[in-house]
Structure formats: C-alpha cells, structure tokens
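Here we start with a single chain on its own, the form predicted alone, put down as structure tokens.
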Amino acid sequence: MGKIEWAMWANEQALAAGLIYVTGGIVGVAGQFRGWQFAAFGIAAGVFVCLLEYPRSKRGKGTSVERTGQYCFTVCVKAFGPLTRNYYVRAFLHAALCVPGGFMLATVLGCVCLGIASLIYLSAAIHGEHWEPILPRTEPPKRVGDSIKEPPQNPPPRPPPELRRKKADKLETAAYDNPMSVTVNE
C-alpha cells in the first residue's frame, strides 16, 4: 500500500471549515445573538484560512493538480517562508483560531472542522511533510503526434507482420499462406 499523504486530506478540510467558519459568522452577526463578537472573529478567521489553505501544496508522488487562480496565492503564502510551510505552524494556527468559535452556536460547527483540520495537519507535521509550492512548467509538454510518421493503413485489429496482405501486384503471393490444410470432407 501506498504512503498515506496526510496535508492534502488537511488541506481540503481546513479549506471546508473555513468557508463553514464564514458562513456561521454571517448568521451570527446578521441575527446579532449574543456573543456576536465572536462570531464576528469567526468570519475574520474564515476569511484568513481560506485564504491560507486556498493554495494546494504538491504531492510528493504523482501529478499535482492545482486550483484555478492559485498561482498568485501561491506567491503571497510562499512569501511567509517557514510559517506557512511548516506545518506544527498550521496545527497550532488553526487550533487556536478555532477556539473562539466554540462560544457561540453558530459557529461551532466551523470551530469542530478546523479542529479536526488542525488534528490532520499534526498528522502531517509528524509524518515529515510540509508544504511546496506547485509552480507552473518551464519546458512545454511532449506533444506524441510528433513520433507519429504515418497513420496505420488497416484498421485494429491488426495482424501480425508476418501474415499481412501482400501487396495484390503478384496474385500468387498476395493471398495468406494457410498452415493448415483445407479439404473437403464429404
């Protein structure tokens, strides 16, 4: 079995639970509940995360597809250095900013998914994994049409080399040569 890549299961769940975040923060400052303070910190908190998680880091195996109009969030978390690939960082960050949600109703559901975001991302931290940016290609991809000479001229499926049509010039040679014998039996 394959290495569990635990950041990027982080990544998608801390991205969840910041949009959560948000949304609770909205109903809780537009109703005006008390302890709408907090909920006013849940949406500031939301928006922060989102914004932290928005960039997909790249996978240490296969292809790492990024997010439409990542690259420039890219830019601005890779310019933090340290705090924002490292980790132990993110599990702490997302730990304490989750805290204030658990005070009001409506956002204590985006304080449980940041928690477990949190959880997910001290798994990776613990596993050795941090975050790399995922840069656009210098060379441009292989394009496989030019290896391609000549289309083939039969259609699949295609016999082998040896027991191909000849070419109908010589009729004695352009029929198959049958290894086995055919009779009649009557």
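Positions refer to the first chain, counted from 1. Rigid core (definition): largest C-alpha set, two forms, superposition within 1.5 Å. All values derive from a computational prediction rather than experimental measurement. First, how it differs from the form predicted together with its partner chain.
- With the core held fixed between these two forms, residue 156 has its Cα displaced by at least 2 Å.
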Given for the second form:
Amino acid sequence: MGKIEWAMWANEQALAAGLIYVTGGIVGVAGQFRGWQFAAFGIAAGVFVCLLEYPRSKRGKGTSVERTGQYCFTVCVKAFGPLTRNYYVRAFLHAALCVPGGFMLATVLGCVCLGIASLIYLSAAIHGEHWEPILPRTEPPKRVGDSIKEPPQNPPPRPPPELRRKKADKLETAAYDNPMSVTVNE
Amino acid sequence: MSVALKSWRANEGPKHLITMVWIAVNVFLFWKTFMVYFSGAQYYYLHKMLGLGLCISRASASVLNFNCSLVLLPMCRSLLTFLRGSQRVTGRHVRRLLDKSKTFHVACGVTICIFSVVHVSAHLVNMVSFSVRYSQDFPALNVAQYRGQDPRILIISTVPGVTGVLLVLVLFLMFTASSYCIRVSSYEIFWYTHNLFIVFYVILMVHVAGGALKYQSNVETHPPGCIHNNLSSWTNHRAAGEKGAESSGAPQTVCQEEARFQPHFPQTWLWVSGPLCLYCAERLYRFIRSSAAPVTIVSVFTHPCSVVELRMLKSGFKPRPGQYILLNCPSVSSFENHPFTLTTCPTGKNATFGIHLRVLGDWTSRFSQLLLQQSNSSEILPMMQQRRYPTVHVDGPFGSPSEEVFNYEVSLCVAGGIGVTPFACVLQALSDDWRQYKLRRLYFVWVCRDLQSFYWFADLLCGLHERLWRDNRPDYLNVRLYLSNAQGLQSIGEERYRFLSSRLRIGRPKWKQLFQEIGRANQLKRVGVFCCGPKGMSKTLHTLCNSNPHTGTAFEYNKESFS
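Output block for the form predicted together with its partner chain, input the form predicted alone:
Okay, now the whole complex, with that chain kicking things off.
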C-alpha cells in the first residue's frame, strides 16, 4: 500500500554490507589466510562503499533525516553528477565490487550482503528513483515588509484647504483638530 | 538536592538496575562458557585443534541463546497488558518498567547482531583451523574430510555452515530495515522483514542440531593427555613433553580405551522454545480475539485540521482509559495494522468506543475517503440501502503508560497536538465518574500549533469543568492551553467555550515555572508527569523531572512512545 522508497532500504543495506566487507577483510588480512589479497581488496572496496553510501538521499515526499556530518560527503558524491545520481550505475557497481569477495572465506558474507544491496538498488532504479542531495536550505532573510525599509515619499493625501478649515457651526462633524492653523491668511 | 535524587531514583533507578542485571548475566554466561571450553577436560582435544576460536565462538553462542530467548518476551503485548492491569500482582515500579519494553527489545536485538558478528568471525577461524589442523589421531573430531580442504567447501557442505549463512542473511535483512529512518518513512518494509523472525528461529533450531562440535564422553577412562599404546610415537613424545613441562608430579596415565566423541545436546532448543511458543500463542490469541467478534462502525464525525472521529461497537470489548488498539481495514490494506489510542471508552450509558485519527499518510487518507464518501452523495438513499462502511478489525486493547494517571494523587498531563488522545479518554472517564479514582488533582497542559485543534475536545473539557463545579470540586481540574504559533490575534470566540478562551495563552509554555507552581501547591506529594508529544518537549520534561528540586515534591516521569 503506498509508494515504498526502496532506495532508502538499499542505502542502509549497502552501508551495513560495506562494514561487513571491511570486517571480513581485516580478519582475512590479519590472519594471513590463503588468498589474503582478496581480503585486502575487500577492505578497500568496503571503505569505498561506505563513503559512497554514507550521505542519505533526499526523500521524495516528507522530511529527510540526514546522518551526522554527512554534508561534506554529500558535496563529494554530488560532484560526480549522473554517475552517483543514477541507481542503475550503483547497482552494477556494487555487483562488480562484491564478486572478488566470494573468492576468500572471510569476505564471503560481505560479498553476499553487498549482492543483496545491489539487487535492492536495481529494484529502486526500476521504480524510477534517483539520488538527490540533501542541501541546507538557503532561505532568503525574512522580509518583514518592504514599506518598513523605505520611508514614504509622499505625505498622506489630505482633503483640499476649504474642507480643512473647521466650520465654527459644525464643530462636532469636524474631521480632526489641526494643531496648527492651515489656512492661508492666518 | 536530596529531593532531586529521590525523583531521579524513582525515574531512572529501576531501569538502570535491570540494565545492570542483564549485562551481568550476559557477562557471566560468556565467561562461564569460555572457561568450560578453555579448561574443561571433555573439550581438551577439540581445544587443541581449534584454539581460542572455539572458546570465543561457543561463549558468544551462549550469549546469543540468552538474548534470542529474551528478545521475544517484550513483544508479547497482550501478556504485558494483562500484567499492567492486574494491580495486585504487579507494583507500580514493575508497571513503569513495562513502559520500556520496546527499548529492551531493541537492546537485545542489537546485542544479537553484535555477538553474531563475533560468533561468525570466530567460526570462520574455526573453519580454517579444522582444515589446517586435520587430526589423524582423532578422526571423529574432524569436520574436514582431508587436511587442507578449502574452508569454503566446509561451509556449504555442513548443516551448521549452510544454516549459519542463511541466518546471517535473514538477520542482515531484519537489522537493516529496522533503523529509525526506515520505520518513519516506509513502515511496511520494517514490518514485513521483521516478520521473517519465524524463519530465523526455525533455521536457528536446525543450525544447532548440526553437531559439528563434539565433546569427549569418556573422560574418566581416557583422561586427556594420557599415553596411548597405539598412538604414533610423535604424539606420545609430545604428550610426555607437555606433561613434563606442566608438572613433574603428575603421573603419566595409560589410556584404558580410545577417546569417544559425541555431539552435545542442542541447548538452544531449551532456551528458545519457551518464549517462541509463548509469542506464537499470543499472536494466535490476538488473531482469534480480533476476528471473533465483528466490529460495527456506528458513526463518523469530521473535525477541523483533518481529524476524523470514528465510533464503533464491539461486543465483549472492555478497554481501560489510556489503552490503544490496532485497526485493520482489509479494503484499504490486508496486512497493515495501525495503532490508535482510544479517545472514548465504553461506559454504562454508552457502549461505543471511539478513536480520533489524523489524516496524514496514505493509509489514513484512503481509510477516511472510504468512511466519508457516504456523506458526500447528495441523493436520497432508499430505505433498503444503508450506509455501507468498510469492515474493520480491531486488535487490542493494549496497555500504555497513560493508564497510570489514575494511580497518582496529583497528575500532570502534557499533550502536544494530536497527542492529546490518551488524555481525552482519561477526561472522558473522569466526567463519567471521578470519585472512584485515587486521583485528586489533574493539571492538563495542551500545546497546539493551530487554534482549530482545540475544538476537537472543547466540549469535553467544558463539560468536565461544569460537572466538577457542580460537584463542588473546582480545584480538581487545572487546564492550560497554549498556542505555540504566535501569529496574529487568535482567540476562541464562542460563548460556550469561555472556560477555554480564558485559559488560552499564546506562545510556548514555561515549564520551569509550571513545575515550581505545581511543586509549591502540592508539597511532599508524588506527582505523575505524563507526556505525549514531540521529542523535544518530552526531553525537556524528563530533565526537569529529574533535576529540579521542588519543595519536597517528587515528579515521576512517564512517556507515551509511538513507533
């Protein structure tokens, strides 16, 4: 029911898979197991995937919550333009990165998890989603009102001098009291 | 200062105590299992082959057993509701601990993930050790078929290996879909992946039945490290050398028989089967209860700010004020259950119960469209054609912290926007009969962004106030309304809501002053603070409850939490 944003889930999965990849790679290199070169590749690939996936995408509808300190990563990832915007590219990239992990015992799990993330990204791409950077909104400073900045150029309109002269017999209907006399001759 | 300590102890003490006990049990299990495998006689040969990887993997497995069994218990909602309701069985502190059940579930879940990583890493090292240190002397102990077999083959050819990989994948899917971000944006992904837990548990039961690790069953007749007649001289020399190095006084025994190995009984079945059966029984009970009695929708009202009130009738449904239900509407979505707090409970005079739902997401908009499309048609319906409301199923009622409002002498209820719903039910119950409860004074603070929101319960508030005045208890109810959006001149103009308009303030409430006032007016009492609203507000209140010394008054903080 409703539109599910697959990319958000794929993003979480890819980040977790990257960490698993790195952990497996470290175990493989530290133990100097057979095929430890694959483990070293796993560390590098895992770090790259983590850096790529750390900035969250902006949600299609609703408020987006960014990860702490993701702004610098957002700027870097945005710089690659359509390569990072498109989820097909990401899906194939993750699929390609995960394959060498399958050759070494310690990185097998990282390989499988990254493969699953790549499949979910493919699903997101098929649904037409793409990556949008979350940038801080530069709002124009709130303008209270233009009129406050500029004082009025003209005085307020006044009735002609004949009407302004208070008629002695019609004091009650006089519009206002003039503090100074406005008649010409007085 | 000592009063603040009293508040802190009441608010945080039981929580921290349970956390300490839980951590202590985990550490104890890890250490005990580690030592059994490290120095136990029945694992001597296995330990020689696998080294530290054996001890770490088994110790983390025992921690995993414990947490996999505990993680299900906080989710047995009907059981927790029953515990909350039976006031003679559980005291106040236990009931307040039940508020934190979801946090405990998350803590156990995170522990499961962390220790799974430890367990898997240790077993990967074990796989390599099985392959590299293939033992000719004790062939029954081996998992590999020959020395130097590729460890990856070991994973895919043994039952524990394959099931282990599947378990990691299921756990990966469940864990990545449970983050706060996903729950807020697409709850369906979280719900459907989390229901994979049953697959997880079934595979877990098969995983531990694999029998890859074996213990020696005849330690008395074959003490580990003894000299065997048929063993190769190299092993004998090694054993003799070790014995000599360890302690010269130990006699070198001769083995009476060959070492026999046996896989141990899968302990996990004992740990996990109880809570799993309990949880499955609870889900079955909830399903039967929700589909047994049909729910009839009696009436639908619309309120300002896109809020729809729904009144329903269900036989045998007896909720208490403050509880919530899960609503399921098959015409909108077959599997989605949405929680709504009850705003009206059935009383002697009126057997209907009601909820207020705010139309915010796709499920609520579709549901409200189905409910309201009847009233949009302007043609006159013939007598036979009644209003056709969609069928709904109601699961519940489930307990929540707001039920405790009646168990304090003085309570402060703070609501933010639509978070007023649990307290609306409380007010409804008070206007029905306020004398039967322990509650003597209720401070009700409601903060809204929009003036129109106050009209949702304006009648209820005014009605309760009038009733209390008539019963000569004008100081029982103390209402403060705050309009946080301070734009323009706004006030409640109607004559019949004069009670509310005189208590309406523009701007955010000043919590410190409010707490001081309540403290001064209720010295040496215990005040229950209930908050249902945005996180920032509840955090502020929580800090104030713990830190502010108020003339001998202790403030106990209870928070209503949504997903």
